[in-house]
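Just one chain follows, in the form predicted on its own, and it is written as structure tokens.
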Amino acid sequence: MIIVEAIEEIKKICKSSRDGRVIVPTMGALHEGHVALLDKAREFDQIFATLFVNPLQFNNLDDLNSYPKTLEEDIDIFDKNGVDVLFMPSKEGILNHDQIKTIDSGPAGDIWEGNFRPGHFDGVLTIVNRFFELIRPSKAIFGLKDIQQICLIHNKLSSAHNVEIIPVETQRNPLGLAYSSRNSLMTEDGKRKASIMFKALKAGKEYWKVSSNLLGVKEKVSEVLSSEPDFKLQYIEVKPLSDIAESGFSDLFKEVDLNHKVIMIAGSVEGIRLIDNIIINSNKY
């Protein structure tokens, strides 16, 4: 494998024929969501992945100075699961005024996670932009568990910079909490506190299926979340995907289209910011 930091190192690579070459951008303090990623990743020809805890999407000093750092760990296990290329830029060099770019994430953007976290779409995007420029890949990785951030990628950069997004399902644990890099922030005790979020989605699924009903979604969602005093919720969304995605969303998302519904969870557990969610209408996702 190879550690590139150089902004022009990484163009003088990238020069060659894009063929094959897919992307797995990620914030380091990897995990098993991120080897699923890298899993799919070797399907393809020339793996090239990104380690940059990116402040632009972080709206709230503590918690970028807070974020899990592992580095020594993620470079073993990006050399193990078959990266070709590391890209690890500095702060610095990635975000020079004149020669990024910044990335509007739109109406879109604003709703959601983008009502609690203003401009951190704008950050994603500005900072995945600059990635696509940089290493110009046909195919780029992304996990579900971020489903706003996917289709806003798709939205705003796939057509832009003919990149392919491929979606990879949430990974869970055996209990069924999303990983995260911030679960590495939590207690034993507090991950399975938090794993209340997939058995809240799991049973608004259920009784969609059964009633059809949002309003009665959201209403089962909340009641099956109260059971955990611990867990505190900073909002419950159950939306169709329309909200959020475009009309070529059907390239992104095999068999889901935009009637298709989703419920999104935000909260806590032991002071840690979670999100989660599932896509009620489909056996797939």
Contents of the next structure:
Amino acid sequence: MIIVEAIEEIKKICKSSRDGRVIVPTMGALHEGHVALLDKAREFDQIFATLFVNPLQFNNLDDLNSYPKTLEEDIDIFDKNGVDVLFMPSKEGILNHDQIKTIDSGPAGDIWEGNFRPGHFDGVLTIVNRFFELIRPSKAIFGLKDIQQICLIHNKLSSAHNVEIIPVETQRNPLGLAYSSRNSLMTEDGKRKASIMFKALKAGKEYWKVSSNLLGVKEKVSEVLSSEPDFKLQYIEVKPLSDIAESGFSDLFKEVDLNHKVIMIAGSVEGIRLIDNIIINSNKY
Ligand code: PAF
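Target state, the form predicted in complex with ligand PAF; input state, the form predicted on its own:
Everything in the complex follows now, all chains and molecules, and the chain you saw is the first one.
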């Protein structure tokens, strides 16, 4: 694996043909969810990964400063999982004002997560756009835990850069807690409590199957979540994918349509903010 830090060097390496070039963007603190993204990436010829904790997508300085950092372990995981080139730019290099173009996520970036994290998706799209410009991948892989993120990247960047966006299912621990870099900030007891999120999502999905009643789904999810007093709920959305996904949607989800509904929840345990979601009409995702 080659590790590249300089912008000019990554540009030079990426001048060659982009066929079969896949990118896996990350902020490090790798876990089983990232390993699943890298497993998918190995279906392609040239695997590029990025490791950059992007300050543009944090609307809270404490959250940025406490973001877990495990550089040596991360490099080892990238290497062992077949990454050919790891791009780890400096903040000054990648966020250079003369070269970076701000991408506006539009109205779909202001709802759900965006409502609670103003500017978050503009920050995500701005950095991913910069990676696409520099690395020129033909495919890019993202996890479905951040369902709004992947839909917005697909809406705003996929056709502009002619990059196929490939989703990978959310990976979960044996209790059902979605793997997230932030999990390492919780105790084992906290992780057990946080697993109420997936129990609630599954109960909501089951309720939908028997009732097709969206309001009832929300109530069901809320009821299950409230059985864990140490889970502090921020929001529950039960909305159609059309709220966050635009045309060309079927390129992203082969067996899901825009009318299908998502249950999206956010909340915290031990002060650590977590998100999770489930598509209630699909057996696949
Ligand atoms: O999902 C993430 O880890 C980040 O939002 C991403 C896509 C690497 C952009 O910084």
